[in-house]
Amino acid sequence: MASETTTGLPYADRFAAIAATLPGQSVPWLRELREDSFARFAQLGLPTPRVEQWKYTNLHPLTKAGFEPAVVNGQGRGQIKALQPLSSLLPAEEPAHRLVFVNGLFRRDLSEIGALPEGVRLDGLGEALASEAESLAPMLGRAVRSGDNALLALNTALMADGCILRIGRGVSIDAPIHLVFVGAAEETALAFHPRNLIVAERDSRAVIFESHVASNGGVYWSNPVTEVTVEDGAEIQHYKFQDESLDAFHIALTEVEIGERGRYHSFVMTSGGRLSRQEIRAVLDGKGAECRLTGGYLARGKQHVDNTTEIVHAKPHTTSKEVYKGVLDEQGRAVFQGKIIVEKDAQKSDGHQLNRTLLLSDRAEIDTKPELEIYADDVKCSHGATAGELEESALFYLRARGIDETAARRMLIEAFLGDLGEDLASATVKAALQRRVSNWLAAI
């Protein structure tokens, strides 16, 4: 229903007939989910600018689009043979338990999956709810809080594919899980809605590594919903990038429930697509929780990128640092809104917040808005954000001792991006960050 807050979506008028194609269709209460969800999103619409977390997103050029569903009669559209042609998009990287999606659809023909251990299950979400939907109950929706979301529902309506990862309690993972999504349109304007289930048991321990990815150009709208689950004690540290195509749109939601001592660290780093959206919400639920968020972008052209996170301290002791940075060159824009609640009962957290952004041109437009929210009084919660162009006196300094003009603004961007990697874990996401920037300087 369209308002002066919401908008509605064509494409979505054809559940109907996507609804019977899908897995696990035939299973009660997951029909049920996917028509109440489906309900849910028609009386929502898509948010406009008019709602507050969508202030500086507009999400009208998606009404425009066209879009085809992905997956019709079961079948993906817009497929590839081969990831070969594809890895010089993909970040080198060490031995890993390799899961690839193409147009949202999981491909074990491209995908490699090595000896796990004892207590891990790692599948194809479509899979698992067109045979054994029934054990997915009490994970799909675990860690959801965003009632409100109307893309998350939208997401649950239509969700045909995804991962399932779960470690067993006190179990490690020493490979990393890396997952592939690969956007394969052609002549048509095709979406899908990934959901991904990631549930880490008390104890144990896992790295994450999200590639974002194209087979060639081509509009197509990737809509992915994670949900993580980090129990008592586990920890998961979850890397992403994305590299969407240019004309592509990708709007992400993150849902992440920490649990006591749990550890949740995150790093995105966006440098594709047309429109894309990441939103991170995490609820610190229990004692000693301890929540990293840190985010990179890079835009130019026309690109929009949108980087919306809240985190919630709901007890005591519990620790939030987020810091995120990108710079924007022609007319590149991005938007931050970054939000700390502390609710009442959370005494002594400790949650601090920065965004940086580097503007290159003075079309360029970065949208901040740091906020706090405190209802406890024994805290320490600090943000800031800054945006500005280069330093005249340290690129005067550099040309001063022999160094070219575009070497030196190359040198103070790396620069300015470089403590990003300051606290990864990864070396090889380390390395997939420098090669991002190296790459994208190259066109300046």
Second form
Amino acid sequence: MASETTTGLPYADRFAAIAATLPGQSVPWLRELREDSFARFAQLGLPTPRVEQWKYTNLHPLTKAGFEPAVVNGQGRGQIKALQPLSSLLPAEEPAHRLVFVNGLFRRDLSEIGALPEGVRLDGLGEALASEAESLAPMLGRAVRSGDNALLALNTALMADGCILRIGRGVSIDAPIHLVFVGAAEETALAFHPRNLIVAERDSRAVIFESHVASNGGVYWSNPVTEVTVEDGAEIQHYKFQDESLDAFHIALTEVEIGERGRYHSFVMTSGGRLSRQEIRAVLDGKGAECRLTGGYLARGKQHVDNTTEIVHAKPHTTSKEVYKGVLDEQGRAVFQGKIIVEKDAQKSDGHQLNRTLLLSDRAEIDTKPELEIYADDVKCSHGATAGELEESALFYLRARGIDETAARRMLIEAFLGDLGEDLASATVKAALQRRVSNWLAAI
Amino acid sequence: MAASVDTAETVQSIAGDKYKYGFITDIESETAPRGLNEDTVRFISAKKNEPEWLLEWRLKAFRLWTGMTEPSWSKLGYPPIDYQDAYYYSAPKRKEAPKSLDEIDPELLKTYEKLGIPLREQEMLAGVAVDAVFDSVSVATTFRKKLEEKGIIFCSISEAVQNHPELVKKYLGSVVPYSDNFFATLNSAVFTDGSFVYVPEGVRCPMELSTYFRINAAQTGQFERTLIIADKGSYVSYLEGCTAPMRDENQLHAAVVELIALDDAEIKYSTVQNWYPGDENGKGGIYNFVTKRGACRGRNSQISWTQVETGSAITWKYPSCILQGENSVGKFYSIAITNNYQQADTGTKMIHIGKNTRSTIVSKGISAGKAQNTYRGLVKILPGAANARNHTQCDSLLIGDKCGAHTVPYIETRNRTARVEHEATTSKIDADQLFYCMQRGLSAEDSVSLIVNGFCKQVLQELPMEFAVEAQKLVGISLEGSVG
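Moving on from the form predicted alone, kindly provide the form predicted together with its partner chain as a structure.
Entire complex below, previous chain first.
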């Protein structure tokens, strides 16, 4: 709502003071970009449920937490000493090129980048912004398509660090790249805005694991923006596990651009956070481009999980497949908004989407909005959505065979979520998903 | 087949020659001054000799309306409407219509006969002004008498206000309150006429009721208000609109329909909407902003909406069911066809409040030419709606590469035991099917009509017999010029 000029975030009102300490302030275009973005954010304010895209997710609690910036004069607030105690929280143990971020700041001392193939650049964004901003100019904002997104604008204004990954032409990285974002809560609630820039040049290939974990619970707000460019013939597998603190806010935006014959496969598993949203906007911008979005969500207590996706078929012969499944217990609430747009000339597009939710409690709630917007005629598009409890007859079948009710329920829930794993190429991720699910089920 | 193709052609020719019967002669009419203010509202109310409470109700609505903004969330684009540049009360403008069937092309009549369309239906199709024809009074009286014997009240809402104020006062605005939305509020302030139906306890209405049979009010205004009450254990089937091609200028139509079903009652409401859609360049046509809502108040009550929307330049319409009573059932069957520059944003809302409530939604959208067709619907399961069931099926068919078809469902589930299923597909006319038909000698246009009718069958078969025949023809007519 353009008329509301208050940002709703007290610390954002001190933008000028904070901005002066952000990396790259001496670079005119970057300074200008931050200023413009902030002005945009100030104009838009935090989205309210009156904004259609935010109908089911109310950000009001953000305004009450009294957030402070996690970065002051280039120094991060919030301490963790070593990565050791966190290893149990990380989903993947296989050898990887690992970058660790604490409260949004890159920690070289905790990271193990290792040896990378020639033509690959993998590094922290903060230092690069400060020392060689020019080289980033073509990457920054490259994949961004959404115009008036307040939180994206806020991220651009305040981004202090993040990851740069550039994979050169035809290069294939064997070991996965593991980005670990650790939320370390302090007494004051901290907010951070990591920005990740990922470019896969022509015919290159990489697997990215993204973990969001908390070192010790508590309230903080992570507002990451990830830009992914998949050039012609390139392929990116992007697996994300969101295990933030149960008091934390996690509002993430991923913007993806996929070129001719390019492939992007995203998997997002959400089980953390008090209020979380993962928004993915993917543009299939070349013939034969393919996009697969898979997601799982588990919520209990008063957790609120929002998955919002938008897939744009901008060119002919493009394919998208989307499956999101989740289980809600207690007062858990989930939102799924999935939009497929087929543009005018994107003939022979194929887009399929499915959202299924199991409700285990009478106070759980699922709000689903699958949306098709189609401007071409020679297309095949479909979406489906279901919500309900466990099948009574299936439960009876198991009970009749002597399996107790709790075990039977767990078995059925595992089976319900099971097919999410079927599509996953990575065995590590499959195992990690299974672990998440059984940990979660153990508490039922 | 031959016969129906003929009809399609003949009816088509009626629809096509929009100027043939099109010019309007102003007959002596009492008109409120142009524009809209409290005096207009008072004028209308005074003209209708309304009781004080109704005037107050209208004024409350009007005062609220002045502070409201027109909704802009739909996928519709149209130039701003100047609400002050219109007459809100005028004796209906009448068209120069043929005076009797004698003036109709005998060939046309022959085709109708072949199809077995009843005489009065023929008049409607041909656009005959019914009250000018033979003994309409006696016809009306026959029906009225039959209904009166059963205790059924069927009259215009203005008459109901005079003769049955207690019923009107009790139910008017109880489903669509005057504050409901921009267009419903405007309607509440300035509605001129509409139908009123009351079916008493345990009575099964012996015939299909329709606006058409209520002859003297057949020409209703732009702001109709319809109120249907089915008392305990009763049943009524109501048909709205007629398939006669209306040849109107670009005009606003903002109606409100309220249905109330008490214990074990059933209301079946069918609409075939074929207002003038504008010409092939998108000029003219009706702006159709309609609020329709039914309340299943009683246990085991049932409301079904069946609509065939082929007309209007703009359709904004979401017939809804509030499923309050235990075991109540809501159904929505819809065909929306848009061609040329038509825009439709239509769908339904099913609000499940009571236990064991069930709803079914079947929506078929067909978009051709440069048209935009949107299904927008809400299924809401409230925490108390244990064992609620919903099944939704939305299919869109695209004909041509300049049109759009959109699906915007909202599904909110707040009860574990509820089961909600939603399916939607979008595709184009299958080339194999088209080839198959044409190979057997059908023209491209007839083939499309046949295929589309098959696509819509699930909805067409929900229509009462009389309507189904015409609706099938309309499907073909509406898509005229969309292929080849």
